[in-house]
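Below sits a lone chain in C-alpha cells, taken as the form predicted on its own.
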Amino acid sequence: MRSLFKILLIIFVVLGFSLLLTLASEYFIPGMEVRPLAIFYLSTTLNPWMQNLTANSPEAVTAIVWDYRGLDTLFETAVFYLALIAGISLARGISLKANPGKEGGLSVIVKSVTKITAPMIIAVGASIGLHGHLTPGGGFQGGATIAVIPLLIIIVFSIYYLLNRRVTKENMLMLRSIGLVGIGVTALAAFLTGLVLGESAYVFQNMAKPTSPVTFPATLNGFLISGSLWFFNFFEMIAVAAGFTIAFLLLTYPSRSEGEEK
C-alpha cells in the first residue's frame, strides 16, 4: 500500500511540474533582442578589423573563459586541483607495485574491443582539446574525455595493466605538474616578454591591446591558433587527464595486494 502511494505521489509531482512548464512556456517568452554585453562578445571574439580588441577565436566560449575572464578561470582551475591535492594527501603512503604475472580483467572479446576503441577515444579527446579555440570544447573537456581511457582499462584489464605500463601515481603527478606549469607560463608569457622588451604588458594578455603591443601569434604556419587560447587548452588537457587518472588510481587501489595475507 505504501509503495502504491509513493508511485502515485511521484506521478502527480511529475504531472504537476509538467503542467507548470507548459503554462510557463505560454506566458513567459524570452525576449528576442540581444543584450549589449552579448553583442560586445560576439563582435570582438573574432574581428580581423579590430586587432587590438579581439581574441581572434571563432569559439566565443573559449575566448571568454581564457581571455576575457582568464584570471577567474585560473582560480576555478585552482579549486579543482586543490581538491585533487587533498585527495592525494589523504592517500599519502599508499602505493601498489606492478604485478607482471597476473593482470586479470574481463574476457578476451572485451579486451580486444577496448584495445580498438581506446585510440579512438584518445583521438576524440585530443580533437576536443586542441580545437577548443575553433569549435565547442576545450582543454578540460578534452582531458576529461581522455581520462575515460584509464578508467576503462582498470575495469576491463585491472589496475595492474596500467601499473605495468608505468601509468603510476608518481608519473601522473609529474604529467599533471607539467600541465599546471604550462598554464602558469602561458599566463605570464606576455607580461614577461613586455619586461624584456621594455613594453607595457599584462598577465593573461593574449592579443595586442591599445596600450600594449605585446601579442601571441594569432596564426601558426597559416593555421589559426588564437594565440594563448591554444596553449591554455593544450596544457589544461594534459593536467586534467593526468589529474583524473590519479583519482581513478587512488580510488581503485586494492586494500591489500594480491597474495598478501589478511
Given for the second form:
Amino acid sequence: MRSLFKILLIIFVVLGFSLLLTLASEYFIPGMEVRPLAIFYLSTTLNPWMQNLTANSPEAVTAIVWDYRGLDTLFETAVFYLALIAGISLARGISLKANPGKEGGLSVIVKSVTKITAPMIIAVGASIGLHGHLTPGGGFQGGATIAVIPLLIIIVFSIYYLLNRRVTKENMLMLRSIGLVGIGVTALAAFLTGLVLGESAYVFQNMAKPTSPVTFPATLNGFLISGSLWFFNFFEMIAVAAGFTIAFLLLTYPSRSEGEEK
Amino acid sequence: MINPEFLNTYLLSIVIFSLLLNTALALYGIFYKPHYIKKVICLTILSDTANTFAIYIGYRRWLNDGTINPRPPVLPTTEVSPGVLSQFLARAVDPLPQALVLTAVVIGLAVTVFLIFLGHQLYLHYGTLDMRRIRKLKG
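Here we have the form predicted on its own; I need the corresponding form predicted in complex with its partner chain.
Next comes the full complex, and the chain you just saw is listed first.
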C-alpha cells in the first residue's frame, strides 16, 4: 500500500510540474531550424558539388565522428584503451584455476540454440560496423554487438570452451592492438602519402582539401566506402570487440587470488 | 476539446520533467545508497539522463501539417541531387549532439568497465561491497 502511494505521488509530481513547464513552454521547446553549424555539417556530408569540403558519407553522425572531429574520437578510443589497461592491471593478482577436465555449461538445447544464433549475431554486428558510413551505427556499436558472443559462450558453454579455442587474454590483447595500430595507420596514411609524393597533406585527412590534393578513394569498385571512414569503422570494430572480450574474460575467470592455497 | 499543440507540449514537458527527476534520483542514489554496485548503476543512469538532454538539444520541432517532420541525419540515398539535398537540409535534426553523445557513451562505458574491475578487486580484498562496512574496516 505504501509503495503504491509512493508511485502515485511520483506520477502526480511529474504530471503537475510538467503542466507548469507546459505553461512556460516558450522557453525550452525546440525550434523549427537547426543551428548554422548543423546546416554546414548536413549540407557537406555527401555533396558532389563541394568536393573540397565533403566527407562523402550519407551518414552525418559517422562523418562527424571520424572526419570532422576525428581527433576527438581518437582520444576517446585512447580513454577506452587506458580504462581496459587499468582493469587488466587491477586484475593482475588473479590466476586461472586448473582446467577441471570436462567442459561444463547449460543443457544441450541451450547450446544448440547458441550455436545457431552466434554466427547470426556476428553477422549483424559486422553489418552494423561495416555499413557505419551508410546507415546508423559504426565501429563501436558493431564491436559491442560482436562482443555479446564471448559473453554468451562463457555463460552457455563455460569459460574453458573459449580458452581451449585460443580466445585468451593475450590473444585478444594482440587483436586489440592490431585494431588500434590500424586506426593510427589510417589516421596517418594521407599524411605519409603526402610526404612521399611531395604534396602537403594533413593528419586525419579524408578527402582532398583546397590546399592538398591527397585523397582517400570515395568509392571502391563502384561501392561507396567514404574514404577513411570505412577503415576507421573496421579497425574500431576489431579493437572494441577484442577489448570487451578481455573485460568479460577477466571478470568471469574462475580465479584464486595471489597467495591463496592451491 | 484539448488543443493538439497544447497536448504535444504537455507530453514533451512530461519527458523533460521526468529527465530532471531522473537526475535527482540518480544523484540521491550515488550519494546515499551504501552499496557499491547501486552507486555504479546510479552513475550510469545519471550519464544516460545527461546524454538524453544532449540529444534533446539537437531536436527539431514537429509540425502536424506533415511538411517538415524531423528525420534522422542520414541521407536515404547515395544518388544525390539538389532536390534530395535541400529536402534533407529542411528535415534532418542536428547531428552534432548525437556524435558527442556517441563519444560520451564510449567514455562512460570505459569508466564503468574500470569501476566494475575496481569493485571486483574491492570484493576480493574486503569480502563485502557495502561502503559502510568497508569504511569501518580501515584498510
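Residue numbers count along the first chain shown, from 1. Fair warning: this is a prediction, and the values are worked out from it, not measured in the lab. Rigid core here is just the name for the largest C-alpha set that superposes within 1.5 Å across the two forms.
**Asked** By how many angstrom is the CA atom of L9 displaced between these two forms after fitting on the core?
**Response** Core-aligned C-alpha shift comes out at 5.3 Å.
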